[in-house]
Amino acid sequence: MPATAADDLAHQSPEAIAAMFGRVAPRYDFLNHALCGGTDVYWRWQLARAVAAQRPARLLDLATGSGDVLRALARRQAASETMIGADFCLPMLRVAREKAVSHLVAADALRLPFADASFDAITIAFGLRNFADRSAGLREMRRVLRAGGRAHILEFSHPVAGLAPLYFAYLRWVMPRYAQFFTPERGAYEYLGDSIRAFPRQPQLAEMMRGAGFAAARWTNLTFGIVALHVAEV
């Protein structure tokens, strides 16, 4: 079987992944909106809504990227004290700063620079797929959450059976060709599609979260399962 872009990137260092995101950073937001028809705004709204219902005091947004999740959370006043964004890609953090997003930290999600039990909530949107070790990343989230804290993971997933063939054909054949009109980094969008296809299904991710020490992991499908919002409590 021929190697895919996802196979190639899976064997690269986290620094190589960060460099890839750094190259697409200037057009990242535009392409996000264009490739999903603006539905990403709705997905982030659902994430912010779930966090606001929890009413955490201290919140950490991992793989914060260009800062749109933090902005959605701020609009909902989702955390009562502090919201911090962490990412290991400096060009993406620069884009977030240009949007006046504050409290940003350059950090690897697998080795967070925070003490145990530092936060009431953790959010991550479309970033877990890119972790070199997802189980280790989940354990690190568990480590920095306080008792009763929650992890909110918004991620591309596997849609309902009838939609899946069309959706995965779009990811493989249409999306990379569309993206190349706006960025020379077509490989980044081939990787995106490959990484979505290879990502665990909803029940498998919930089981991974429980295996990392979380309790009562559950999920809600959005847009027919194209995206799922997983929530698990410490």
Ligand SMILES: C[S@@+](CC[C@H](N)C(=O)[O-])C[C@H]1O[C@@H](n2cnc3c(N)ncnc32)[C@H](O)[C@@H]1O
Given for the second form:
Amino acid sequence: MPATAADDLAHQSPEAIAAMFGRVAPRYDFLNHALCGGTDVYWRWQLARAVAAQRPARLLDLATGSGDVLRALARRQAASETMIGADFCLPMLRVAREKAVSHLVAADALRLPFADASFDAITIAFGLRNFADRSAGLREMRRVLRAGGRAHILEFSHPVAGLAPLYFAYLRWVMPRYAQFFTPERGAYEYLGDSIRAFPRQPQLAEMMRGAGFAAARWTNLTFGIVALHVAEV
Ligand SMILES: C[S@@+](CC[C@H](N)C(=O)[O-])C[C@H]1O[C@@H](n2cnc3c(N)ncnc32)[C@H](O)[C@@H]1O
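Since the structure above is the form predicted on its own, I would like to see how the form predicted together with this ligand looks, so please show that one next.
Let us now look at the entire complex, which starts with that chain.
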């Protein structure tokens, strides 16, 4: 028996995860900014900056959600031809469309409707953590990237040692209570904290990327490692 709402969600099917994001979709952007004091804008800006340095022709943003990564990429004109956003949660895609984000596809990141070697770059922000099978997700990314293409993974990670106890206490005790002022979905925010704690550390994720067939994986810590940006080439 799951002990908490978060345990419940953590063991749910992809459909249940999509449904959870569907329920938080109307307040997702607001809570994103509120819970981290707007730092998420900076994290996506760093992602867009890294991609712009590569300036890929065809880019796929996975788990695109409400479309903020695509907007950050568009501001920097990071891709020269096409940018597509894919997500399996229709209410999140609806929020993206209301923000005038175009080229959106409803798709499961574990079974992408794209041919091998279709893209020069993949971005994914705060999505991989939620995949039912992360290794399969990484292999699917590799499949749709051309040789020499790059995956950019922005994800919550494990902060530097001194900060970790305070940060994980905030995730466990403060954030879900704060979130419940704005949404009845307290369980979704307990799940967020639990999923961050359980997510692989920076070197482990780099190793998983290598295991999925990426040639080299390196990472940059942002905000003392609360978030890390992993970049790897096929
Ligand atoms: C925390 S949100 C991140 C949204 C956005 N990338 C951002 O930066 O705010 C996670 C998103 O991942 C999506 N997601 C989770 N698993 C997925 C999968 N297997 N296929 C497609 N989308 C998925 C959810 O529907 C949700 O929109």
